[in-house]
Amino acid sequence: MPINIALDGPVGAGKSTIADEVAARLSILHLDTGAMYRACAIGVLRSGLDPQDEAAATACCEGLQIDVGYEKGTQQTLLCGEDVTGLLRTPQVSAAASAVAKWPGVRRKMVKAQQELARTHDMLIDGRDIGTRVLPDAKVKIYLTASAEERARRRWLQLQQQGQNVPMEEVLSDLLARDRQDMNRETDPLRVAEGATIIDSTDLTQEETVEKILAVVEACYGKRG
(Lines of atoms letter the chains of each structure in order from A and count residues from 1; the text may use other names and numbers.)
(Lines give C-alpha, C1' and ligand atoms only; values in the text may rest on other atoms or scores of the structure.)
Protein backbone atom coordinates (compact mmCIF):
# COMPACT_ATOMS: atom_id res chain seq x y z
CA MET A 1 0.00 0.00 0.00
CA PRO A 2 1.28 3.47 -0.84
CA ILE A 3 2.19 5.90 1.92
CA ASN A 4 -0.60 8.50 1.96
CA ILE A 5 -0.44 11.61 4.16
CA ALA A 6 -3.40 14.01 4.38
CA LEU A 7 -2.61 17.65 5.21
CA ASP A 8 -5.49 20.08 5.68
CA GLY A 9 -5.78 23.63 6.94
CA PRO A 10 -7.04 27.14 6.20
CA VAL A 11 -5.66 29.53 3.61
CA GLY A 12 -2.28 31.02 4.49
CA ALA A 13 -1.33 28.28 6.95
CA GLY A 14 1.73 27.47 4.85
CA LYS A 15 0.49 24.09 3.70
CA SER A 16 2.14 24.14 0.26
CA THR A 17 5.56 25.23 1.53
CA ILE A 18 5.53 22.83 4.47
CA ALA A 19 4.20 19.99 2.33
CA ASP A 20 6.96 20.52 -0.24
CA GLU A 21 9.62 20.18 2.46
CA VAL A 22 8.03 17.21 4.23
CA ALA A 23 7.56 15.34 0.95
CA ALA A 24 11.16 16.07 -0.06
CA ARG A 25 12.46 14.75 3.29
CA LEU A 26 10.42 11.58 2.85
CA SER A 27 11.26 11.22 -0.86
CA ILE A 28 7.58 11.09 -1.82
CA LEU A 29 5.43 13.25 -4.09
CA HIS A 30 3.44 16.27 -2.93
CA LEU A 31 0.07 16.92 -4.56
CA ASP A 32 -1.14 20.49 -4.07
CA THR A 33 -4.89 20.12 -4.62
CA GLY A 34 -5.45 23.84 -4.17
CA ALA A 35 -3.41 24.37 -7.32
CA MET A 36 -5.86 22.15 -9.21
CA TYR A 37 -8.83 24.26 -8.08
CA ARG A 38 -6.90 27.41 -8.92
CA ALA A 39 -6.30 26.09 -12.43
CA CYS A 40 -10.06 25.54 -12.74
CA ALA A 41 -10.59 29.11 -11.57
CA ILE A 42 -8.23 30.43 -14.25
CA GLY A 43 -10.23 28.54 -16.86
CA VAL A 44 -13.48 30.05 -15.58
CA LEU A 45 -12.06 33.58 -15.48
CA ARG A 46 -10.57 33.25 -18.97
CA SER A 47 -13.97 32.19 -20.24
CA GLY A 48 -15.47 35.40 -18.87
CA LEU A 49 -17.75 33.50 -16.50
CA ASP A 50 -18.77 34.30 -12.93
CA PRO A 51 -17.19 31.80 -10.48
CA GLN A 52 -20.27 32.32 -8.28
CA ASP A 53 -22.54 30.99 -11.05
CA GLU A 54 -22.73 27.29 -10.15
CA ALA A 55 -24.10 26.00 -13.45
CA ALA A 56 -21.74 28.00 -15.65
CA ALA A 57 -18.63 27.44 -13.53
CA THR A 58 -19.31 23.72 -13.16
CA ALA A 59 -19.92 23.23 -16.88
CA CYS A 60 -16.73 25.11 -17.68
CA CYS A 61 -14.60 23.12 -15.21
CA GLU A 62 -16.01 19.80 -16.42
CA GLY A 63 -14.74 20.69 -19.87
CA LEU A 64 -11.23 21.58 -18.68
CA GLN A 65 -8.28 19.23 -18.67
CA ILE A 66 -6.41 19.65 -15.38
CA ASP A 67 -3.20 17.66 -15.08
CA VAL A 68 -0.19 17.66 -12.79
CA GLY A 69 3.39 16.79 -13.58
CA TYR A 70 6.56 16.73 -11.54
CA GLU A 71 9.97 18.18 -12.36
CA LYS A 72 12.67 17.40 -9.79
CA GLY A 73 9.89 16.65 -7.31
CA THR A 74 8.14 20.00 -7.82
CA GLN A 75 4.55 20.05 -9.05
CA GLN A 76 3.64 21.70 -12.32
CA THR A 77 -0.07 22.35 -12.76
CA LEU A 78 -1.35 22.16 -16.33
CA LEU A 79 -4.53 23.71 -17.72
CA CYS A 80 -5.41 22.17 -21.09
CA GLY A 81 -1.72 21.47 -21.62
CA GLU A 82 -0.49 24.93 -20.53
CA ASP A 83 1.73 25.19 -17.45
CA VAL A 84 -0.11 27.76 -15.33
CA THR A 85 1.91 27.21 -12.14
CA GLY A 86 3.18 30.80 -12.12
CA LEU A 87 -0.34 32.25 -12.41
CA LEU A 88 -1.98 30.49 -9.48
CA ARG A 89 -1.38 32.77 -6.50
CA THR A 90 -2.86 36.13 -7.49
CA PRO A 91 -5.64 37.54 -5.26
CA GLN A 92 -8.13 37.35 -8.16
CA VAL A 93 -7.40 33.67 -8.81
CA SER A 94 -7.43 32.91 -5.06
CA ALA A 95 -10.90 34.41 -4.64
CA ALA A 96 -12.22 32.68 -7.76
CA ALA A 97 -10.77 29.34 -6.65
CA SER A 98 -12.52 29.53 -3.29
CA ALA A 99 -15.80 30.21 -5.11
CA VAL A 100 -15.36 27.50 -7.74
CA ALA A 101 -14.27 24.92 -5.14
CA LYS A 102 -17.62 25.03 -3.36
CA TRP A 103 -19.56 23.58 -6.30
CA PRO A 104 -20.26 19.83 -5.93
CA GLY A 105 -19.67 19.02 -9.60
CA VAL A 106 -16.25 20.64 -9.57
CA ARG A 107 -15.28 18.89 -6.35
CA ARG A 108 -16.37 15.48 -7.61
CA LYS A 109 -14.13 15.81 -10.65
CA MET A 110 -11.11 16.97 -8.65
CA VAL A 111 -11.54 14.44 -5.82
CA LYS A 112 -11.71 11.55 -8.29
CA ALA A 113 -8.47 12.66 -9.95
CA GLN A 114 -6.74 13.09 -6.59
CA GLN A 115 -7.80 9.67 -5.33
CA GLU A 116 -6.59 7.98 -8.51
CA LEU A 117 -3.14 9.51 -8.06
CA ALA A 118 -2.97 8.47 -4.40
CA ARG A 119 -3.81 4.84 -5.19
CA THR A 120 -0.58 4.34 -7.10
CA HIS A 121 1.93 6.75 -5.53
CA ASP A 122 3.52 7.42 -2.14
CA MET A 123 2.09 10.88 -1.74
CA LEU A 124 1.43 13.78 0.62
CA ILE A 125 -1.74 15.59 -0.43
CA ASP A 126 -2.65 19.00 0.93
CA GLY A 127 -5.89 20.92 0.65
CA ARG A 128 -9.11 21.66 2.52
CA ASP A 129 -10.86 18.26 2.51
CA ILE A 130 -8.09 15.68 2.22
CA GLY A 131 -8.55 13.91 5.54
CA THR A 132 -12.34 14.18 5.43
CA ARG A 133 -13.08 13.44 1.77
CA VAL A 134 -10.12 12.60 -0.46
CA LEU A 135 -8.15 10.30 1.87
CA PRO A 136 -10.49 9.51 4.78
CA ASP A 137 -8.56 6.29 5.47
CA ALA A 138 -5.10 7.88 5.45
CA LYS A 139 -2.96 6.62 8.34
CA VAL A 140 -1.51 10.11 8.87
CA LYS A 141 -3.79 13.14 8.98
CA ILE A 142 -2.48 16.60 9.86
CA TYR A 143 -4.47 19.81 10.37
CA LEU A 144 -2.07 22.73 10.01
CA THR A 145 -3.27 26.12 11.18
CA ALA A 146 -2.11 29.48 12.57
CA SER A 147 -3.77 32.67 13.76
CA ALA A 148 -5.56 34.74 11.11
CA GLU A 149 -3.15 37.62 11.66
CA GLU A 150 -0.08 35.42 11.20
CA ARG A 151 -1.55 33.75 8.13
CA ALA A 152 -2.32 37.16 6.62
CA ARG A 153 1.20 38.35 7.37
CA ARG A 154 2.70 35.34 5.60
CA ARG A 155 0.45 35.77 2.58
CA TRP A 156 1.27 39.51 2.45
CA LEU A 157 5.00 38.74 2.43
CA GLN A 158 4.46 36.20 -0.34
CA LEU A 159 2.61 38.77 -2.43
CA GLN A 160 5.31 41.36 -1.80
CA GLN A 161 7.94 38.92 -3.05
CA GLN A 162 5.86 38.49 -6.20
CA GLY A 163 5.84 42.26 -6.73
CA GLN A 164 2.19 42.67 -5.73
CA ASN A 165 1.78 45.67 -3.43
CA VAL A 166 -1.46 44.71 -1.68
CA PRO A 167 -2.31 46.43 1.66
CA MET A 168 -2.11 44.15 4.70
CA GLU A 169 -5.67 45.11 5.69
CA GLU A 170 -6.95 43.88 2.33
CA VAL A 171 -5.04 40.61 2.64
CA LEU A 172 -6.49 39.98 6.11
CA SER A 173 -10.02 40.85 4.97
CA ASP A 174 -9.78 38.52 1.97
CA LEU A 175 -8.35 35.75 4.16
CA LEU A 176 -11.19 36.00 6.69
CA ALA A 177 -13.74 35.97 3.87
CA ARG A 178 -12.16 32.83 2.43
CA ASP A 179 -12.15 31.20 5.86
CA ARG A 180 -15.90 31.83 6.16
CA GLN A 181 -16.57 30.48 2.68
CA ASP A 182 -14.37 27.40 3.08
CA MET A 183 -15.73 26.49 6.51
CA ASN A 184 -19.41 27.09 5.70
CA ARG A 185 -19.81 25.68 2.19
CA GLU A 186 -22.34 22.88 1.87
CA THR A 187 -20.02 20.46 0.07
CA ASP A 188 -16.89 19.22 1.88
CA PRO A 189 -16.38 22.18 4.25
CA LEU A 190 -13.01 22.75 5.85
CA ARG A 191 -12.88 21.00 9.23
CA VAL A 192 -10.54 18.91 11.33
CA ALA A 193 -10.67 15.29 10.17
CA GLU A 194 -11.36 12.54 12.68
CA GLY A 195 -8.05 11.34 14.10
CA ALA A 196 -6.06 14.29 12.74
CA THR A 197 -3.12 15.79 14.62
CA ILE A 198 -3.59 19.57 14.97
CA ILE A 199 -0.42 21.63 14.57
CA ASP A 200 -0.62 25.38 15.27
CA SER A 201 2.36 27.00 13.56
CA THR A 202 1.70 30.58 14.74
CA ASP A 203 4.84 30.63 16.89
CA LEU A 204 6.80 27.92 15.08
CA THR A 205 9.53 28.27 12.48
CA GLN A 206 9.16 26.40 9.22
CA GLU A 207 11.74 23.84 10.37
CA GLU A 208 9.95 23.30 13.68
CA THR A 209 6.66 22.74 11.84
CA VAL A 210 8.29 20.26 9.45
CA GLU A 211 9.87 18.38 12.35
CA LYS A 212 6.53 18.05 14.14
CA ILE A 213 4.91 16.55 11.04
CA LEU A 214 7.84 14.20 10.44
CA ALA A 215 7.55 12.98 14.03
CA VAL A 216 3.88 12.06 13.42
CA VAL A 217 4.83 10.22 10.22
CA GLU A 218 7.65 8.40 11.99
CA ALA A 219 5.34 7.26 14.77
CA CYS A 220 2.94 5.82 12.19
CA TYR A 221 5.12 4.54 9.35
CA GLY A 222 8.56 4.41 10.91
CA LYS A 223 9.66 6.52 7.92
CA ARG A 224 11.79 9.58 8.52
CA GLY A 225 13.62 12.12 6.37
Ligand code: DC
Contents of the next structure:
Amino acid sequence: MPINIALDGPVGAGKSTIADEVAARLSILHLDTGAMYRACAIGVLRSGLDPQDEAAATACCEGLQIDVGYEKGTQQTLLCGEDVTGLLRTPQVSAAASAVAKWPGVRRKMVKAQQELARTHDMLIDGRDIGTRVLPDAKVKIYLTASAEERARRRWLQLQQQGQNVPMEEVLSDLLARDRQDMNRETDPLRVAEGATIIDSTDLTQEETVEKILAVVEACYGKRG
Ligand code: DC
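Got the form predicted on its own; could you also share the form predicted together with this ligand?
So here's everything in the complex, that chain up top.
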Protein backbone atom coordinates (compact mmCIF):
# COMPACT_ATOMS: atom_id res chain seq x y z
CA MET A 1 0.00 0.00 0.00
CA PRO A 2 1.50 3.37 -0.93
CA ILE A 3 1.78 6.10 1.68
CA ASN A 4 -1.01 8.62 1.05
CA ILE A 5 -1.39 11.79 3.09
CA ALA A 6 -4.52 13.90 2.53
CA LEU A 7 -4.12 17.65 3.05
CA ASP A 8 -7.16 19.89 2.70
CA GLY A 9 -7.92 23.48 3.57
CA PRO A 10 -9.08 26.83 2.22
CA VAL A 11 -7.25 29.07 -0.22
CA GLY A 12 -4.16 30.76 1.17
CA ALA A 13 -3.75 28.42 4.15
CA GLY A 14 -0.24 27.72 2.85
CA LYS A 15 -1.03 24.19 1.68
CA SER A 16 1.20 24.21 -1.41
CA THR A 17 4.37 25.49 0.25
CA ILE A 18 3.88 23.38 3.35
CA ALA A 19 3.03 20.31 1.27
CA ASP A 20 6.20 20.74 -0.83
CA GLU A 21 8.31 20.85 2.31
CA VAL A 22 6.60 17.96 4.11
CA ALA A 23 6.76 15.77 0.98
CA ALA A 24 10.45 16.58 0.48
CA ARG A 25 11.26 15.65 4.08
CA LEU A 26 9.39 12.38 3.71
CA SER A 27 10.92 11.72 0.27
CA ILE A 28 7.50 11.31 -1.32
CA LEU A 29 5.76 13.23 -4.14
CA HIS A 30 3.44 16.18 -3.64
CA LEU A 31 0.34 16.14 -5.83
CA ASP A 32 -1.18 19.63 -6.09
CA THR A 33 -4.73 18.85 -7.23
CA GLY A 34 -5.63 22.55 -7.45
CA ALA A 35 -3.16 22.75 -10.35
CA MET A 36 -5.27 20.21 -12.23
CA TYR A 37 -8.44 22.32 -11.81
CA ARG A 38 -6.42 25.37 -12.81
CA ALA A 39 -5.27 23.63 -16.00
CA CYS A 40 -8.94 22.82 -16.77
CA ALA A 41 -9.77 26.49 -16.22
CA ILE A 42 -7.08 27.57 -18.71
CA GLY A 43 -8.55 25.16 -21.27
CA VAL A 44 -12.04 26.63 -20.74
CA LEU A 45 -10.82 30.24 -20.91
CA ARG A 46 -8.77 29.55 -24.03
CA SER A 47 -11.85 28.13 -25.71
CA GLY A 48 -13.61 31.44 -25.00
CA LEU A 49 -16.19 29.69 -22.78
CA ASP A 50 -17.74 30.90 -19.53
CA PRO A 51 -16.46 28.78 -16.59
CA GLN A 52 -19.82 29.46 -14.86
CA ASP A 53 -21.67 27.74 -17.72
CA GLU A 54 -21.92 24.17 -16.45
CA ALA A 55 -22.74 22.43 -19.73
CA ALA A 56 -20.11 24.27 -21.78
CA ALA A 57 -17.36 24.08 -19.16
CA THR A 58 -18.01 20.39 -18.45
CA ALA A 59 -18.05 19.41 -22.14
CA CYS A 60 -14.84 21.35 -22.68
CA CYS A 61 -13.08 19.75 -19.68
CA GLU A 62 -14.18 16.28 -20.72
CA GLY A 63 -12.21 16.80 -23.92
CA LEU A 64 -9.06 18.05 -22.20
CA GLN A 65 -6.08 15.85 -21.45
CA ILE A 66 -4.68 16.85 -18.03
CA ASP A 67 -1.48 15.15 -16.90
CA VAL A 68 1.06 15.68 -14.17
CA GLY A 69 4.72 14.77 -14.31
CA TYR A 70 7.65 15.40 -11.99
CA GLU A 71 11.00 17.02 -12.70
CA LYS A 72 13.43 16.70 -9.80
CA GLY A 73 10.44 16.14 -7.51
CA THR A 74 8.60 19.27 -8.70
CA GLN A 75 5.18 18.87 -10.29
CA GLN A 76 4.70 19.90 -13.91
CA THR A 77 1.08 20.24 -15.00
CA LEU A 78 0.29 19.51 -18.63
CA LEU A 79 -2.74 20.65 -20.61
CA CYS A 80 -3.09 18.58 -23.76
CA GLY A 81 0.66 17.96 -23.69
CA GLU A 82 1.63 21.63 -23.09
CA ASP A 83 3.41 22.43 -19.83
CA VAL A 84 1.19 25.17 -18.33
CA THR A 85 2.83 25.16 -14.87
CA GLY A 86 3.94 28.80 -15.22
CA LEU A 87 0.47 30.02 -16.23
CA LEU A 88 -1.59 28.61 -13.37
CA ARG A 89 -1.39 31.32 -10.72
CA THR A 90 -3.05 34.44 -12.08
CA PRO A 91 -6.16 35.93 -10.40
CA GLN A 92 -8.15 35.22 -13.59
CA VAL A 93 -7.20 31.53 -13.58
CA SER A 94 -7.85 31.32 -9.80
CA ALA A 95 -11.40 32.60 -10.21
CA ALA A 96 -12.08 30.38 -13.23
CA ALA A 97 -10.64 27.30 -11.45
CA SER A 98 -12.95 27.83 -8.49
CA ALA A 99 -15.87 28.07 -10.94
CA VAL A 100 -15.07 24.97 -13.03
CA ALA A 101 -14.34 22.98 -9.85
CA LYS A 102 -18.05 23.30 -8.96
CA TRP A 103 -19.19 21.07 -11.81
CA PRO A 104 -19.74 17.39 -10.98
CA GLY A 105 -18.58 16.19 -14.43
CA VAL A 106 -15.30 18.07 -14.08
CA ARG A 107 -14.78 16.75 -10.53
CA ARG A 108 -15.54 13.16 -11.54
CA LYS A 109 -12.78 13.23 -14.12
CA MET A 110 -10.23 14.89 -11.82
CA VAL A 111 -11.01 12.66 -8.81
CA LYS A 112 -10.54 9.53 -10.94
CA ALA A 113 -7.16 10.75 -12.21
CA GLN A 114 -6.05 11.66 -8.67
CA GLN A 115 -7.12 8.31 -7.22
CA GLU A 116 -5.16 6.52 -9.93
CA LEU A 117 -2.01 8.53 -9.13
CA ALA A 118 -2.41 7.89 -5.39
CA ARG A 119 -2.90 4.17 -5.96
CA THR A 120 0.48 3.88 -7.63
CA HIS A 121 2.69 6.42 -5.80
CA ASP A 122 3.67 7.47 -2.27
CA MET A 123 2.13 10.93 -2.20
CA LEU A 124 1.05 13.87 -0.13
CA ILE A 125 -2.04 15.13 -1.93
CA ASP A 126 -3.38 18.61 -1.33
CA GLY A 127 -6.76 19.99 -2.29
CA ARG A 128 -10.27 20.53 -0.96
CA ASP A 129 -11.86 17.08 -1.11
CA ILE A 130 -8.90 14.76 -0.61
CA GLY A 131 -9.89 13.46 2.83
CA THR A 132 -13.61 13.46 2.04
CA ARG A 133 -13.78 12.16 -1.55
CA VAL A 134 -10.46 11.33 -3.23
CA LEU A 135 -8.94 9.30 -0.37
CA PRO A 136 -11.63 8.82 2.30
CA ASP A 137 -9.61 5.90 3.71
CA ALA A 138 -6.28 7.77 3.97
CA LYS A 139 -4.57 6.97 7.24
CA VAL A 140 -3.36 10.56 7.65
CA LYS A 141 -5.73 13.46 7.02
CA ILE A 142 -4.84 17.05 7.79
CA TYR A 143 -7.07 20.13 7.57
CA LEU A 144 -4.84 23.18 7.38
CA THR A 145 -6.44 26.55 7.96
CA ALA A 146 -5.72 30.14 9.10
CA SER A 147 -7.77 33.31 9.60
CA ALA A 148 -9.08 34.96 6.41
CA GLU A 149 -7.00 38.10 7.10
CA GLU A 150 -3.79 36.11 7.50
CA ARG A 151 -4.51 34.05 4.40
CA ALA A 152 -5.16 37.24 2.40
CA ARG A 153 -1.93 38.76 3.71
CA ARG A 154 0.07 35.71 2.58
CA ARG A 155 -1.63 35.69 -0.82
CA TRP A 156 -0.94 39.40 -1.25
CA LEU A 157 2.76 38.88 -0.46
CA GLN A 158 2.92 36.03 -2.96
CA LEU A 159 1.33 38.18 -5.68
CA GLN A 160 3.72 41.05 -4.89
CA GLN A 161 6.67 38.68 -5.27
CA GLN A 162 5.31 37.74 -8.69
CA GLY A 163 5.16 41.43 -9.60
CA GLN A 164 1.35 41.56 -9.41
CA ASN A 165 0.33 44.68 -7.56
CA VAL A 166 -3.19 43.86 -6.36
CA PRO A 167 -4.72 45.92 -3.50
CA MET A 168 -5.08 43.99 -0.22
CA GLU A 169 -8.87 44.63 -0.06
CA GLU A 170 -9.25 43.03 -3.48
CA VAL A 171 -7.17 40.00 -2.44
CA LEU A 172 -9.32 39.57 0.69
CA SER A 173 -12.62 39.90 -1.16
CA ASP A 174 -11.48 37.45 -3.91
CA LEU A 175 -10.41 35.02 -1.21
CA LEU A 176 -13.75 35.26 0.62
CA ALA A 177 -15.59 34.77 -2.68
CA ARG A 178 -13.55 31.64 -3.41
CA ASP A 179 -14.12 30.37 0.14
CA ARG A 180 -17.86 30.78 -0.38
CA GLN A 181 -17.76 29.02 -3.75
CA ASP A 182 -15.53 26.16 -2.51
CA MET A 183 -17.43 25.62 0.76
CA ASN A 184 -20.97 25.96 -0.54
CA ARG A 185 -20.91 24.07 -3.83
CA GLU A 186 -23.15 21.01 -3.99
CA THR A 187 -20.54 18.48 -5.06
CA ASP A 188 -17.80 17.71 -2.55
CA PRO A 189 -17.59 21.10 -0.83
CA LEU A 190 -14.55 21.90 1.27
CA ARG A 191 -15.09 20.54 4.77
CA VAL A 192 -13.12 18.95 7.55
CA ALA A 193 -12.92 15.22 6.76
CA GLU A 194 -13.87 12.68 9.39
CA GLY A 195 -10.76 11.77 11.34
CA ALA A 196 -8.77 14.79 10.12
CA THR A 197 -6.35 16.65 12.39
CA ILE A 198 -7.10 20.39 12.24
CA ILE A 199 -4.04 22.66 12.23
CA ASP A 200 -4.58 26.42 12.45
CA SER A 201 -1.44 28.09 11.12
CA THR A 202 -2.49 31.71 11.80
CA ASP A 203 0.15 32.14 14.48
CA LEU A 204 2.56 29.44 13.35
CA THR A 205 5.71 29.79 11.29
CA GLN A 206 6.10 27.61 8.24
CA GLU A 207 8.57 25.40 10.11
CA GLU A 208 6.21 24.98 13.06
CA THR A 209 3.40 23.97 10.71
CA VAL A 210 5.64 21.47 8.91
CA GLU A 211 6.72 19.99 12.25
CA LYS A 212 3.12 19.58 13.39
CA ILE A 213 2.20 17.71 10.22
CA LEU A 214 5.31 15.53 10.42
CA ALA A 215 4.35 14.63 13.99
CA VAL A 216 0.91 13.43 12.82
CA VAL A 217 2.53 11.41 10.00
CA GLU A 218 5.08 9.94 12.39
CA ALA A 219 2.40 8.91 14.87
CA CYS A 220 0.78 6.92 12.08
CA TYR A 221 3.62 5.62 9.95
CA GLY A 222 6.56 5.83 12.36
CA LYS A 223 9.66 7.94 11.76
CA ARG A 224 10.70 8.18 8.09
CA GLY A 225 13.61 9.63 6.15
O1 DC B 1 -5.63 24.97 -4.31
P2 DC B 1 -5.87 25.95 -5.44
O3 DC B 1 -6.16 27.35 -4.99
O4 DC B 1 -4.79 25.92 -6.47
O5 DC B 1 -7.20 25.40 -6.16
C6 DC B 1 -7.78 26.05 -7.25
C7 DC B 1 -9.31 25.87 -7.19
O8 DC B 1 -9.63 24.51 -7.43
C9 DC B 1 -9.91 26.26 -5.85
O10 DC B 1 -10.82 27.31 -5.98
C11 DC B 1 -10.64 25.05 -5.37
C12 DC B 1 -10.55 24.05 -6.45
N13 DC B 1 -10.11 22.75 -5.95
C14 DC B 1 -11.08 21.83 -5.65
O15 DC B 1 -12.26 22.13 -5.74
N16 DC B 1 -10.72 20.58 -5.26
C17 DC B 1 -9.43 20.25 -5.14
N18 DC B 1 -9.11 19.01 -4.78
C19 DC B 1 -8.41 21.20 -5.40
C20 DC B 1 -8.79 22.46 -5.80
